[in-house]
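One chain comes next, on its own, written as C-alpha cells: the form predicted alone.
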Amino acid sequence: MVQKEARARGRPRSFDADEVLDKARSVFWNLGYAAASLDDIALATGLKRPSLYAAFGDKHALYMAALTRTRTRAVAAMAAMVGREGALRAVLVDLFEAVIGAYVEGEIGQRGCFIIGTAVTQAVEDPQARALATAFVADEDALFRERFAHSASELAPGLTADAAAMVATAALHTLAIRARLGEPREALAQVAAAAIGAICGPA
C-alpha cells in the first residue's frame, strides 16, 4: 500500500503549469491579490484546491510566482528593446508604443501593469510583494540609465541620465496607472510623446 501511494504520488502533472500561471495571473490581475479568491482561481485554471496547493503553494505563494516570472519576463523584454542600436527618440518611440499596447489588453477591461497594479496595492502589508515591487522599478531605473548614459549626448540639454530615467520609469507608471483607469490609446500616446519630449528635447 505504501508504495502504491508513492508511485502515484510521482505521477507526471497533467497540466502545464505556466499555462495555469498564466491563468491565475489574469485572476489576480484583473481583481486585486485581495479579492481574488482560490475558488476564482480554480474555476480559470480547471483544477481543483488540492492540485494548485500541490503544485504552487497557497495563495499568496501562486501569486508571488506570478509576480517573478512577470518580472523576469517585463524586465528581459525592456532590455532588449532599450539595448537596440538607433537614434534614443526612435528607441523610446518604439519602446513606449509596445508597453501602450499590452498596457490595453485585458480580458474585461484595459489592466496596465501586473506588478504597478497589483503589487503596489499591497506593498503596505506584504513584504514579499514589495520588495518584489521595490526591484522592478529598480530594474527599470537602470535600464534607462544605462542606455541614456550611452547616448547622452541625445538628451534634452541639462539633462542628466539618472534624471532622465526617473523621467522615464514615471512615464511608465503614469501610463499603467492610466490604462488601468481607462484611459484611451490615443491620450496614452500623448503622455508619452511629452515624456520622451522631456527627455530627448523638442523634436
Second form
There are 2 protein chains.
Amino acid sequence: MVQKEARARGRPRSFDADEVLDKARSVFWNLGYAAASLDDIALATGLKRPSLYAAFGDKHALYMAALTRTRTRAVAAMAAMVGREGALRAVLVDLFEAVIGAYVEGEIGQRGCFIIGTAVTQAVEDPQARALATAFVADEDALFRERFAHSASELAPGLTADAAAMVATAALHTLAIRARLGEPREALAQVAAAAIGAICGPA
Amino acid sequence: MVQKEARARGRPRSFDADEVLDKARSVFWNLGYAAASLDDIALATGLKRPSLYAAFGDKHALYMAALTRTRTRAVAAMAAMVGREGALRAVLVDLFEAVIGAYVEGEIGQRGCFIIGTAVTQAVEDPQARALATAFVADEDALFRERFAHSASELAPGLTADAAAMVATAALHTLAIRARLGEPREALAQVAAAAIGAICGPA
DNA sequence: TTCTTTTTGTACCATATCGCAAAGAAATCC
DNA sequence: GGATTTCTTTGCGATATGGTACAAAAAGAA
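Complement to the form predicted alone: the form predicted in complex with a further copy of the same chain:
Zooming out: every chain and molecule, the one shown earlier first.
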C-alpha cells in the first residue's frame, strides 16, 4: 500500500524559503540593510510583499534570518577547513584562498563578507545585528585559536595561539573590506600571504 | 584709520560650516549613510533642510564632504604618528592606543572608524564612497609601508615592509570592526598587542 | 460540493524621505 | 531709504517605504 506523504491543508507555498532567503540576502549584501527596500527584495525574489511577510515576518526578521544562516554556514565551512590535517601554512593558504574566492563573487560587483559588510554598519543602533556580528567575530577568533593551539610549534617564534588568532581574524576582516572596495584578487592574495607570513614566520 | 573687514553682501551664515559638518558626520557615523535621514541631521545640527542644501548641496554631497574631511585628518594624524623617531614597537604602541581611543568614543555607543564603518557598506553601489574608502586604505598601507621600510631591521624576521604594512592595516580594520561591535577597550588593546607582536617579533 | 485552511495578489494606508518654491530676514551697496 | 544679495524658514510636492486588509486562489477534509 502506497502512503502518500501528508501535507498540511491549505494552498501550498509557491516558493522555496531557502531560495528566497538567498535572493533576499543578495539584495541586502549589495545595498546594506537600510538601503535595501522591500520592493528591491520583492523584485529579486519574484514574491510580493505580503508573501514575504507571511514567510519571514518583517524586513528586519528577514535580514536576521539571512545573517543567521550565513553565520552558521560560514562557521561550518571555516571549521572544516581549519580542522584539516596537514601543515598549518598549507591549511591557511587553502582557507584564505577559499575566503577570497567567496569575497570577490557578486552579480554587480565584489561584495566581501555579508556580515562584516552590512551588520557592522547596523551595529550601533541594531542590537540584534550587533550580537550576531559579535558572535561571528568570536567564532572566527575561537576557530583560529583552537587550530593554532594545536599547531603551536608552527607559529612564528614568540607568537602565542591567542595572538596569532587575532592576526588571522584581522586578515579575514581586511580581506572582507578590501574585497568590497573592489581590490583585485591578486592584491587580496598578497594580503593573505602577508598574514600567513606573519603568523607562521618565514617559509 | 580703522579698516573694517569687508564681507560679502547678503545675510550672513548663522552657523559654522565645519561645526555643522562635524554634527552631520556624527549622525552618519552612528547610522550609516542610508539610515541617516535629513531630519536626523537637521535635528543634530539645528539647521533646517534648505540651509543644509544651500551650504553643502544634497545629502550625498554632505556625506562625501564628511568622508573627505575625515580622511584628510585621519591620514595627517597617522602620518604624524608613524613619522615619529624612536623604536618601531613604541611608535606602534602609541599609534594603536590613539586609534583605539578614537574608535571607542561615541555619544550613543562605540562607533569604530567612520570610513570603514559606513563607506565600505555603501561601496558596492556608490562609486564616490568606494573611491574615497579605497584611497583611505591605500593611504594606510602606504604610511605603514614607508615607516616599515625605514625600520626594516625592527620587523619580525623574514617579514618584508610590504607584508608588515598589510598586517598593520589589517589590525586597524579589525579594530574598527570590533570597536563598532562594542568590544571593550582592553580587548581591543590585546588585538593591537597581538598585531605588534606579529609585526615586530618577540619583545 | 461545501467548508476550512493557507497562500497570493491587489489595493491601500500612514508615514517617511529628499528636495524645492517662495516669502521673510539680515546684511551690503548706492 | 530703496535696491540687491544671500540666508533661513515655512510649507509643500512628489515619491518612496514598511506594513496591512481583504478577496481570490489553491489545497485538504468531510
